[in-house]
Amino acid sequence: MGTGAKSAGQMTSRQRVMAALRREPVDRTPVCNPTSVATVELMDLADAPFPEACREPESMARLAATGYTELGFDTIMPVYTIIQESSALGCKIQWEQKDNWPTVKMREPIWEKPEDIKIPSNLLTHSDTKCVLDAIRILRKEFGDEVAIIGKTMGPWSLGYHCFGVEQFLLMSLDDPGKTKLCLEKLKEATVQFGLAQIEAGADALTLPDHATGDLVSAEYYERYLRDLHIEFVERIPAPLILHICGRTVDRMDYIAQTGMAAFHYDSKNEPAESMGVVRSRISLVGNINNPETLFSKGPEQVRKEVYKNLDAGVQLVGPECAIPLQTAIENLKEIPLAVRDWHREHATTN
């Protein structure tokens, strides 16, 4: 399939992504970025560098559009950071420059106990959350129903790290499960509010990162603290949700597949065939092209191998495993949709 005019029977990018999230038939596997594909090169191309592209709606939308117009992905994702709502909650932010990610100053936590948690009344009108909502509106107006626009709302476990500090929050989860659950119950309202606002602004689906990563949190902890909350998000947020957790997570994929989430964005530390065997068509998988080694350090040939490995396993949506390094070469990113098209062409002639 070419990249030009749509032929008979060919889906739009938006149709393709939404069908894959429902595990319905597609004309070809969609190329999806549930997290950021922004690079310094694309920032220069769009004249939308960090930190402006994280804080100004027009810059945010202009940079995000390049994922579709320049790279050929089937999705546009305008939320590059994991800190927009944490900024609105009151966290101190290090905004950095165009070659570095904005981060929360986690050595300066804003809360110490569940009673301290307060979701501010201006959560959705704060400049750093409003920026996301305005950018989604701009993109929806510009692209209509042509391409899937994916928003992002951080889960309560991630917000806990940002607001309490990683070490303090993890120690609380070990020492006081009751307090930890109370924190998550309070923080989940920020997740829901921001998610609903993005859908209203025009997002087709939402990435929901909740960083119960394999190296920090066990599968038992995922079940204890997060599985039921993630089921609740599916019930309360009326759009497909793409759960994102980094690291080796195959040990909790069975629990994740029980949540009703549309998809799980999974890491290259998990083998595609092994992961598909665990989730067994209960949830779509998105991923899992390696970032630091393959996309950043290697060339298109290795990118293609990893794309084919995912497609051979039946993974429903293909893309990078996480937000890509900002210095990633554009040719490596363009190789993902090229490899997907070639794989489908090869299989159309052999089947």
Contents of the next structure:
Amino acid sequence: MGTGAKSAGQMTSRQRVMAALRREPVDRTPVCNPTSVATVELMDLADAPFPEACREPESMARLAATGYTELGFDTIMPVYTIIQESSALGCKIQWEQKDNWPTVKMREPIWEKPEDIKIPSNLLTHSDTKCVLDAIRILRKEFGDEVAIIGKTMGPWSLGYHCFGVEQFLLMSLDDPGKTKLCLEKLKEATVQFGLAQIEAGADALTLPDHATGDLVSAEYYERYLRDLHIEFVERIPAPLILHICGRTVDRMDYIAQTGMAAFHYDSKNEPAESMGVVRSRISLVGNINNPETLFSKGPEQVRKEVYKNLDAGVQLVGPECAIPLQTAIENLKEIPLAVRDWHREHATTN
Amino acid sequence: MAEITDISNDFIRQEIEEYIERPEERERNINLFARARPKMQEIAAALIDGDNDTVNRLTREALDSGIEALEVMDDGLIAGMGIVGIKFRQNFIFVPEVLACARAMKAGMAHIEPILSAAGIEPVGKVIMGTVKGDLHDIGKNLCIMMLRGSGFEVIDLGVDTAPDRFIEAVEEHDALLLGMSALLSTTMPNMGKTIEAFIDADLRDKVKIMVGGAPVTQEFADDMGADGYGKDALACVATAKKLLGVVAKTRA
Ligand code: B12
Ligand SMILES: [Zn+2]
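Switch over from the form predicted alone to the form predicted together with its partner chain, please.
Time for the whole complex; same chain goes first.
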């Protein structure tokens, strides 16, 4: 059994995560990465390198488990890419090697207009989506209910980037809002189907990335195109949802907090205290340790500082801001749960 | 010294009042538009509004009425794009809006380019741009390209996932003096350094200036990998390109 289980307090990792997603009391703040935890070092440890770990269920599950057994996080998350369902929708994929994430060849869009959108009947049996479902089953069987297993289903906005090309999709959003909404309406079925299938396979919660980030579009865009769709996801998908949007988002967190999602996975471009002030306990926050500058380039001390900053602000689940850079040192990642424990020890009297 | 009231076009006046906060940028834009003909201001306004049909029509009309292609480009299109770049940098507008402005720029340039090349007028400079190997993020790179083109540069876009060999080939094929590389991933940032080494190995490093950018790249990284320049955003990219090619400031810095 790994370090995650050994050092648990009164709650199991799973209980702790599920409680934090409901903003209920926890014995300590859970450590969670709702996006990829894969690194090259972990791939070596688990003998599960990319791209196999993105395409083969046993390998995918083995690598995911290291998040709990090696790093001591409270979650296991087996989906390292944002392209599993895009592959099933028909996008061309560049699978890359061990040292890089696979991606969609967005230069070769598969669709141009709403009428082109077809959710294929094999969406859930395509090898790249089925792989995720099988990996979740393997993990559920192996870990029972000791650790939270998080799945991932992409939102329609991000699927739009993949299937239409980012620039084409963004221009359409400006030229023809009606057409864009129609696209989102059709694409959302892929989000729901893949999400439901993962819950059935045993996922406790789902990450829902939908990249309407302040680095690309305005807050008003989020409200116009996505808020209501995200509310609909909460109604139709019976598991806690964790919205993921990296980049600047504090200007739209008020809208995000209105969706009823369980949590929002937020980026280090947003200050923890300011963000908590905006969402005001309507949604849990997960994050927001910086990836490129801190986890990848600095040492445990800086990691600890950012963990403390989140805990001081009352952030409900602590973890990296987005997919962890593949060359990140394990030492830095292990520091996150260590720092969380120390912070709680230091604050034990006030609890 | 011109005053904002010297600008005849209401829309341009409002844009400057509302969105341009830095004193030196305000002054530069006021001077520029105060001396531009009303027709040029109109073209700039349509471009800032992302209205490609109007830019298309007004550019044609301006050229047909005998206004020089260079003037239409500098005082209409490039001047308009300058305001767009500032609005984007300051988060007043976002990527979709910039894409629409770039589309409008393109509509205008379609009339101007043939005239300039027939007259043998050289672009401000030639730049090869690409996202490095293993990286498919290209939104930022594309915005840089738009602003470079919007400042009179000729840009050869190698797209994404560009191997060092392809950068080398392109520099040789186009006799370019400047290369720009973009990377958004910490996993692909080292490929910038590798590309620079490939230029050294090919004995071409002295022939080309190299600038780098992308969210995780910093001036420090740029220096470490031996790049000649770094730019934090699309406007900085244009400024760096001009500096590295020794372009004398024309309409804008
Ligand atoms: C949009 C986006 C995507 C889109 C990309 C679409 C596209 N065609 O580009 C999608 C959703 C497909 C995507 C995919 C992935 N992404 Co992404 N993505 C982003 C996001 C949200 C915004 C990037 C962006 O476009 N910004 C807007 C533009 C305008 O800014 P910019 O690129 O920085 O460019 C400006 C300047 O940097 C500069 N500049 C840029 N290039 C150059 C070049 C020169 C020469 C100069 C002078 C200047 C310059 O000027 C530009 C204009 O002002 C960022 C988060 C963030 N906030 O940065 C993550 C981010 C870049 N992605 C990240 C990750 C992890 C991924 C994935 C690996 C996810 C996954 N698990 O699969 C994949 C990788 C795919 C691959 N192999 O490339 C991480 C990278 C972490 C790291 N540093 O290693 C980021 C930082 C998120 C995070 N917080 O961790 N992503
Ligand atoms: Zn992200």
